[in-house]
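A lone chain, given as structure tokens: the form predicted on its own.
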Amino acid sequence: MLKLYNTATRKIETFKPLGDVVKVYTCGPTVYATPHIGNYAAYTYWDLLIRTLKMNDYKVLRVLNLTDVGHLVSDGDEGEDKLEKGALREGKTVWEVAEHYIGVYLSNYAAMEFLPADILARATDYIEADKKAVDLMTANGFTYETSDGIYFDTSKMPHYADFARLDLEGLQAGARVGFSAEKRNASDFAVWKFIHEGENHAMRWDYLGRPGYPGWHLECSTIIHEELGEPIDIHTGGVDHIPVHHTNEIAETYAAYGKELARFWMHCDFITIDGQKISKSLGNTYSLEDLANRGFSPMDYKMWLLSGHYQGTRNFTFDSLEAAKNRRASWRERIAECYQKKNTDDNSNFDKILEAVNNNLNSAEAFAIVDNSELTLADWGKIDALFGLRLIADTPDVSESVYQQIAEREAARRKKDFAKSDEIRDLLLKQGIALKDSKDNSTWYYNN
């Protein structure tokens, strides 16, 4: 029985899909600039989720959303479009930008071993749909229009503060003097941006007879209403998104199209590293692709991230990876010792495996179980398929040969041919294949 915590009614709940099929909606990317690990964390909660889905015999449709367009410095509505300051940062166009870091995204989102979706949604796919919702929350009342755009009017959904328990009046309080001036209430946000004579943005299109682009919110709302249709079962993302990104996502649709957007709204925690904010100012953004050069793979990552509850707070720091590296090291090892033992035993031990994952997807409480568990062959494979952790793909059992050199390594050390033995030894080292010897025999295991 799965169990998951639904942010909407900030507690645990006994998951029940909504139909024959499990319809989950991922926040995606927004693809200006290289991932930072950080940026990872949150996609290999989400790949534990369709992979739990999926063990409970789940058929899933999933969406990712790549933004390529809207997103700005905010998240709100001030500051430049982030495409753009990639563009300017790099000297390319916001399209070329937008397509070198899908492309690194995608190449990270591989090498995580994270399942594919089974659609990929760029923004700016979209945006004749987006100018279809905005007109349909403009005929049920919900919006305004200032000079810099379409406005959703929030005093005209009186639910709108329920799903991020916002206190709208210390907002409205709160607010900045001269910020956005027009706006009638400070929770309204943008659904359409206006683009002024002079402006530098090049991503435009025409809406009510003016250059514009759509608000970042928006894209979400809409492209779950044209690939999944609404109400999704689950919605995924990271706690910044519930005050703001989600909380409008979940208006523009009931504006738009007068339904709930999602049963499930699950949200994971950050990162921290070293106890602090990533930061390019801390020089802390570390890349996958700088944790390959201190001697970590993405796996050794994936399975720090996996060590820790999706709803917790972790910090980082490289003597944790290390901690997570050798305990992969050790389940490769012990999965070295099952093709060794030949061990046919079909007694499995996943079941409570998967069970500690059912109760929200814990995987640290999984992961002590299988610290302490006699595991066969077929376990190991289940808990790859459950975690996609490449444990088997990167352990596989080794030649004939290598078992013959291994038993005449064997008899070299009972006639005590030191020479012989160690020459062996070190012709599978050259191989990656190291050696643990004890009084009665030697057995195998990688050391890579």
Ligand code: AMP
The other form holds:
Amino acid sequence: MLKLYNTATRKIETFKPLGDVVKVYTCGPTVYATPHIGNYAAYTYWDLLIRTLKMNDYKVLRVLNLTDVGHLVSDGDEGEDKLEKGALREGKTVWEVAEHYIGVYLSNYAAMEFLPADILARATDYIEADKKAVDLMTANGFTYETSDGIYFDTSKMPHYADFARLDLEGLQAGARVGFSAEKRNASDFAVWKFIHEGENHAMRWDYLGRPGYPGWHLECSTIIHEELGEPIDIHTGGVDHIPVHHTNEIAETYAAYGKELARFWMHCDFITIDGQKISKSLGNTYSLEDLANRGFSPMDYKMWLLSGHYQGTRNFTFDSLEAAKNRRASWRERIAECYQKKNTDDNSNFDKILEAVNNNLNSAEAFAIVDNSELTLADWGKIDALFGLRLIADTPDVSESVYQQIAEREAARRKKDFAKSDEIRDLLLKQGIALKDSKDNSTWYYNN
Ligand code: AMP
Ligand code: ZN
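Switching forms now, from the form predicted on its own to the form predicted together with this ligand, please provide the structure.
To see the whole picture, the full complex is given below, headed by that same chain.
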């Protein structure tokens, strides 16, 4: 039985799918800069969610969006446009920037062993559908026009504050004047932005007789409407999405289609590095490449992420990453031992592991069970299917000839012919196979 924490109710609930196929939507990346390791936290935990659903025999239809249309740097509708900012920085067009970083994300997703989404939805492919959604919201009386764009009137939606338990009066009292003076309520947000004459905004589409572009939140409610249909089973994102982005997605879906958006909402918390938030000014925006340069693979990092829980801030240190790397190496050694023993035991301990994960994705507890249980090769295969850690792929069975070499070396060692034994050991090492000697025998493991 799968249990998940639902942000909408603030409770752990038993998961029940709405239909035959579990519909899942994940808010994806804005493709404007090299992602830092924090950006992979959410995708790792949602990859675990998808794998867990599959392990529980659910059919899953999963959409991930790529925000390739710029949205503004702040959660409000002000500030710089992220893609325009990227284009300026790199001397490229916004389209080239988006194309480049989509490539970076997709190759890193593969390196992180994430199951590919069934539908990868680029925001710019849904502009016509966005306009139709704004038409509907307007026809239903939820919008008003300012000199800046079409705004959503949040006072028209009685339960606007419910999802995020927002304090609207406090928000109103703290609202800034100036740019947003035309806004009726502090929580109102743009569903469509106008581009004024002389304004340098490369991504633009005609709507209502003038150039403009969609407000940030709109792409997600539109893509869900077009590709999945509401309500979906599970909507995922980061905790930072709760008060604005997801609240506004819910509002748009209610205003345009009169529907609930999602039944379960799941949010993962942020990771800090050495106790600090990740930021350029602190110089700690490590990318996967930076980790590789320090000798850590994407799988080591995924191992680190999964050895904690998706809820609650987690603190990243290189020492803890080293520990995760060693833990993964020890698991691979155990797989190697299974090969060596030609273990065909079918006494499985996998159910206990799945049970832990079924308890609101408690991968930390599942990992402790892996550490402390006798496991068969079949178990390890399932562990790989559940966590996507390339444990078996990175620990292939050794060929008969390697077994022979190990046996020869073992014989040389027993005869105290150390020159020969060292020679074979070095030969094996060249093939990436290291030996660990004990009094009675030596075990091999993959040394990469
Ligand atoms: P950004 O491109 O910086 O706006 O980040 C995109 C998304 O990545 C955010 O909305 C968060 O959900 C997630 N994210 C950013 N930083 C972190 C972090 N330190 N830990 C976990 N998730 C993060
Ligand atoms: Zn979204």
